[in-house]
Each structure stands twice: as structure tokens, then as C-alpha cells.
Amino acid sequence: MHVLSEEELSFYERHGYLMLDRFIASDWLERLNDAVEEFIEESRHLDQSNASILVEPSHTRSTPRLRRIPHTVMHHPEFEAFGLCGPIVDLAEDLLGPNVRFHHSKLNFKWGDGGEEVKWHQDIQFWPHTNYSPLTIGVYLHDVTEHMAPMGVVPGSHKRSLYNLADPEGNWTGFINDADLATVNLKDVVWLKGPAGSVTVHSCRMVHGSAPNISPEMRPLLLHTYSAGDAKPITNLMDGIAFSGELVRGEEPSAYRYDDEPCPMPPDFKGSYSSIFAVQKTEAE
């Protein structure tokens, strides 16, 4: 074990999530926040989204409202160093074993005074793999209070049903429909607030979501998804994306591992997927 105790590993396996207060050192936080400020300043020259900066519909040059920086490791050397070699890779290895594969990264913003909600969903249906090892590590770049829409998780839901993220007619929505959501024990939700530098981990099967940000403060959440080395994506969503699929620890397996339970499939995004915010709002891409 590099950074976790056996008790923390056992907690993750039982409950499907972790919350680690102040896990990231201050020097890394400063470097990452400086990189974020560069993107915010760049966004002031945009009237609409581009390949490296996705903005909310209400974004203006004078009042920037960023929605997402996709594939952060592609767009800034500090993000690349952090996501491929930083302390969260030690964390991923403790959880996944010696062979760790990088899948993707992103920086989700929830701007103050109404930053967008993320409806209840599970991740793996967006990017199915041969097994259910993938997990996502989130880094709080700022303090996240109860008013800043911290992520909510349903403990133990990673061991229960996988839902079709579709409406009753079968149309993909990217979130759990009301009928299925009635079977989720939302009274058990844990809201993962914490100080800057804290880290969340959640299983790809975890039911999770977040409310709009009603505070005046921005809430940036840096996210990285890793899998065990013997997991292979079965859609083309990340084809051609730099570093996706690369081993960041260990060696290539001699065979891939296939879990028995089938995974509901997403639509063929045909390169149009930009963010869960757009999918859940059914915005045209």
C-alpha cells in the first residue's frame, strides 16, 4: 500500500467511495489552481466553446462561466504531470492493484449562483469496459461547503443494480429515470464536502449526483478515471484521445478480464459527446 490503510481499502470495497481530507499537498494545489486561472483568462476571449474549454450557455467574455475543461492532461503540462504521475496515481494503485490504466480526465466547474446540477447517474454506462474496476478520483481545488453542491453518493449502490440511463421509452438521457430512482435509497446519501486538497473516490457503479451551486463561489472539481490494467473499453468514445488507455503503472496483462454482468450501452456518440451537463440537458452538440 502506498497511501491508504487497509481500513480505508476495506471501506472502499464495502461502500464504493472514499473521502480523504487534505490529501493533495499545497504545492500541487497551487500549481493546479494556477493552471485553472489560465483557462479562465483564455475563456474571456471566447464567445462559445472550443476544443479545450466548454462554457455554459450564459457565458460571456466579461462574466466567464466555464462548464468543463475536457481531457485536461492534453491541454496543460501541469494537468498532464498530475494525472499521469501525481499522488493520485499512488491512490489508484492501492485501489486497483499494480497494473493501472488511465482512461480520461476532466475539470468540471460549478459556477456560483446556480452552477448546473448533475442528476443521479452511474458512470460506467457512459463508457462500458470489460469489467467493473474503473473508478474516478476527484480533487477539490477549492474548499467545498454544503452550499457549493458537493457530490452526493449512495453508499453500497455499487453492489446493486445497473440502470439504463434512459427514459421509459428507451431514449438515452444520461440519468436514472424517476421510476428506477424510486428504488434507490436516497435517504442514505452522503454529501462529500471538504477543504481544498481533499480527494473523493467513487466506483464506476456508484449512484451519484450533485445539486446546483447556490453559493457565490466557484466549485471546480478535477476528475481522473483509472481502471485495472486488465480492463478494456468497449466503445470508441476515447479513441484518438491522447494518453487514454495507457498504463500509468505496471505491465500490460496477458489477457483481459470480463465480468459476467452485462452493462447497459450508451448511444453511439459519433464524436459528439462533450459533457454530462449537455447530455442531461439534451443540448445539441
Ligand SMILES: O=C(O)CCC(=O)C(=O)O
Given for the second form:
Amino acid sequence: MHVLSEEELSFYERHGYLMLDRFIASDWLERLNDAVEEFIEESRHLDQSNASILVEPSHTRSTPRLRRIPHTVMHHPEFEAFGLCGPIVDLAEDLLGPNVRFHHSKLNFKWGDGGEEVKWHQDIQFWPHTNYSPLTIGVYLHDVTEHMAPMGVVPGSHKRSLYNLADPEGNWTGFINDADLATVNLKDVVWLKGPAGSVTVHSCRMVHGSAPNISPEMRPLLLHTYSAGDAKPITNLMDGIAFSGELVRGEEPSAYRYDDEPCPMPPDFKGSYSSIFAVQKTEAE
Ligand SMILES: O=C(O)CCC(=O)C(=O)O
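Given the form predicted on its own above, what does the protein look like in the form predicted together with the named molecule?
Following is the full complex, with the preceding chain placed first.
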């Protein structure tokens, strides 16, 4: 093991998530926050989203409101170094074994005074893989209090149902519908708040979401998804995205592992996928 104790590993196995206080040291935090400032500055020249900066509908040049930086590792060398070689890769290796495959990364801002809700969902239905090893590691770049829309997880939900993220008529929505949500133990939700540098980990099967950000402060959460080396995505969502599918640790396995349980499929996004915020709101972006 590099960074996790046996207790932490078995906690993840049992509950499907981890919260690691101040896991990222201040030098890395400073480098990442400096990179974030460059994107915010760049957004002051934008009226609408571009390939590296997605803005909220009410964004203006004088009052930036950033929603997401998609594929962070493609857009800044500090993000690339962090996502492919940083301390969270040790964490991924502890959880996934010696062969670790990078899937994607993004920075969800949740701007202050209303940064948008992420409705309850599981991730794997957005990007099904041959097995259920994928997990997402989040880094809070600022302190996150209960009013700043911390991520909420439902412990143990990774061992229960996989929901069709669709409305009762079968139309994909990207979130769990009310009838299915009634079967989720929402009273058990744990809100993962913590100081800057704290790290969240959640299984790709975990039911999770977050409220609107009602504080005046933004809540930048840098997210990276990795899988075990013996998993492969089965849709083309990340085709052509730099580094997606590459091993960040270990070597190519001689065989892939297939889990038995069927995974509900997403629609064919046909290259139009921008963010969970847009999908859940069915915005054309
Ligand atoms: O930003 C958040 O609070 C949650 C993000 C999330 O669940 C996702 O992007 O899948």
C-alpha cells in the first residue's frame, strides 16, 4: 500500500466511498489553484462556453460564472501532471491494484450563490465498462462547508441496484427518477465536506449528488476517474480525448475482466456530451 491503511481499504469496500481530510499537500493545492485562476481570467473574454471552459447560462464577461472545465488534463500542464502522476494516482493504485487506467477528468465549479444542483445518480450508466472497478477521486480545491454543496453519498448503495437513469417513459434523464429514488436510503446520506485539499473517493455504482451552492463562495471540485487495468469502456464517449484509456500505472493485462451484472446503457451522445449539469437539465450545448 502507498497511502491507505487496511481499515480505509475495507471501509471503501464496505461503504463504497472514502473521505480523506487534507490529503493533498499545500504545494500541489497552490499549483492547481493558480491554474484555475488562469481559466477564470480566460473566461472574462468569453460570452459562451468553448472547448475548455463551460459557463453557466448567466455568465457574463464582467461576472464570470464557470460551470466546468472538461478534460482538465488536456487543457493545462499542471492538471496533466496531477491527473496522470500526482498523489491521487497512488491512491487509485491502492484501491485498484497495480494496473490503473485513466478514464477522464473534470473540474466542477459550482459557482457561489446558486451553482447548480447535481441530482442523485450513479456514474457507471454514463460510461459503462466491462466491469465495475471504475472509481472517481475528487479534490476540494477550497474549503467546503455544508452550505457550499458538498458531495453527498449513500453508503452501501454501490452494492445495491443499478438504476436506469430515465423517466418513467424510458427517456434518458441522467438522474434517478422519483419512484426509484424512493427505494434509496436517502436518510443515510453522508455529506462529504472538508478543508481544502480533502479528497473524496466514490465507486462508479455509488448513488451520489449535490445540492445547489447557496453560499457566496465557489466550490471547485476536481474529479478524476480511473479503472482497474483489466476494465475497458464499452461506449465511444471518450474516443479522441487525450490520455483516456491510457495506463497511468502498471502494464496492459493479458485479459479483460467482465462482471456479470448488466449495466443500463446511456443514449448515444453522438459527440454532444458536455456535462452532467447540461444532461440533467436537457440543455442543448
Ligand atoms: O460536482 C458535484 O457535486 C458532483 C459531480 C458528479 O456527481 C458528477 O459529475 O458525476
